[in-house]
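There is one chain below, alone, in structure tokens, taken in the form predicted on its own.
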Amino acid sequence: MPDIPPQISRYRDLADDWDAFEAALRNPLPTDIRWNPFKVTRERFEERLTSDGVRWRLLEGSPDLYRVEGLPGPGLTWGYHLGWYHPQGYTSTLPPVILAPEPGSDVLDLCAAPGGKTAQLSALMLGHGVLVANDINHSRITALAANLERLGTPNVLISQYRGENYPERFTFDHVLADVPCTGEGTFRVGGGRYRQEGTKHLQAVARTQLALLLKALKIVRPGGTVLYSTCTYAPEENEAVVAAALSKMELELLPLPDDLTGQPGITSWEGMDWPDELTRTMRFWPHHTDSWGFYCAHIRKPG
């Protein structure tokens, strides 16, 4: 495993246990796969895993996710190509679980490609309602469409808009804003591949993230909810973005489910101070979850 880059080392005082965090980054990432109810029953899925010699266990907080051992090449098996499951890291499945869209509701996945969270949202909706998967990049939409077809999602429409400019004539009950980020939380993916970005780029990314979050909050209906998430540790991309949105609109930060293991969002960082309600957001660290680094904020628009 490569050395931990300085961009991550700047969080030494943020992590509740730096030694455990650093050790987790140096461990191989476990294999997690999400069962797809549109293609196979849970019983049949579990029976096949067992008969193939795969050791598995369900993960708390994400009811359809299995941590497996002995499944070589999870994207190369017949079960994958039949759409029985989708490889998806534990923390990557938490935004749809927290958003929890009701069957029959109208939902937008604002930055949807490559589609793992979109398919998960569809499963949570039991295939009922309208689910729009949006992305700006044509090549990523190709991957999105392929995954949704393989997984047999029955209620998804695909749109191609720049997220910040999504048409406001469309409104939704729920919006998932899993925004582009510097990806610090993915350091364990692929043996330590990580985009080392400078402060100037970080600030530009944060501006885009705020624009995406504000658009999501404009097009969600009164009383509806937005789930803002990133796979990075940077407060500039996490608490600072949510705090900026709170300063511009009347919003309510909702508490996250009790069965999730994480660290409350912070209220200050390098001279910046934010409202106390930011502690209702949550940071997910690898040494707590044995997964990717993630951040989630669940926001309700009063109505």
Contents of the next structure:
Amino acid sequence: MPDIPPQISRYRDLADDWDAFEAALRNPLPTDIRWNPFKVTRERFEERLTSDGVRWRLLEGSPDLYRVEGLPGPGLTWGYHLGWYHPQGYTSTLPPVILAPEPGSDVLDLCAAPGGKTAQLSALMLGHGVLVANDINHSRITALAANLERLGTPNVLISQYRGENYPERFTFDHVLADVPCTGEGTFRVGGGRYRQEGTKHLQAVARTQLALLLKALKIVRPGGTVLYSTCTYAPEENEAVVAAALSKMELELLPLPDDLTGQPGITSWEGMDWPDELTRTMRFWPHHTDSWGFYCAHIRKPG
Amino acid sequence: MLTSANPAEKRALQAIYEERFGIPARAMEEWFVYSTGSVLWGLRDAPHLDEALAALRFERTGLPLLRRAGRFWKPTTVALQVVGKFVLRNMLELSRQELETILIEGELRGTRADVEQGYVALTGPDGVVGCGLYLDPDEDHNEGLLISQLSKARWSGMISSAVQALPGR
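The block above covers the form predicted on its own; next, return the form predicted together with its partner chain.
Every chain and every other molecule in the complex is listed next, the one we just looked at coming first.
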């Protein structure tokens, strides 16, 4: 089909149902919003959605996420400005849910802006513990701070280091490495978010991703966990990066929760072969979730 | 490294949140309060907070609790929303329409309220919305005047939404 870019057509053999995948890319993205416990009780939030005529349902695997219909622009409501919710696609809520930081733990969100996942981590920690949100870009930090203030997250410190060079003077129990990527998973026909780039860009992005993942693994404490995630289908940015990290240090890939609907990570692609344990990572496709394409690997550093 | 707020700054925090708004001291005790001169920030204390603050450089931390306005401190909308359920005094309840008016026009004339002149917690049907400044009637304005302290930039989505909903649009 001419309106599916070639970068995405090359995954014809990866998706379990290409026709369903293509059909999903032609549908507009549904609206998902994450309830924010720092500002309103769940009961009051649900009551308010219902009384405003918004149809909603909870999505499996992400307990605070609501798929809504009839909300007049998620960023244009009183609820948004009061911080009752944050617009966040279903699959983008999965990395914090899988990382599951305990209250009181020390957590780093290495590439944090614009802050939806940071605020979600804070909620999962019940606002207790050191939560550092890092981003290299100053203007993105401004947006990050605005979101965190609107959402009332009480335990977030914002740092501005280049992720690959993050200082190693303080270590963390958990690190979220939701790395910059080519963003192929955000593509929808007629949507404006995804920008097509060339092969050189892909290679450069993959190098940065590996450097970020290795840094995350260095600053996580022994016994701690790292969640590596992207919003792309490209194996070069997903399994290849995780496999490269596995080849450099002793690591354990953890299985992902059973209630998530995705495909296991792959072990070969265009002449490259990776260890079988890569099947413990997971690819999330739009035709399974009606959300963005995503990839997650949950990694434990031996204690 | 960030430093804890000094006694005068802590006193200002107490004067506004405890004395003016009636918020119990225990509601503010969980905050580690520090100053950057023009802003007092609050961060929830954590077991390894001191080590993190000593080891890393931070651009911003926590939530703004008070901002300096000339010689005085003023409460922030962010903090009033967070501790809103504890506010007992100097709370001014507005209708949805009045809230939209003050957002669009920046002020509300003809307000008569049983509150002390100064900063008030603006509340609406969904609880505390943020900070306003209430002025009693005087020779310049013979009606009470309520001036919005809500950031137009932060509330721009709501303002454009309210403007679109105005009759005749």
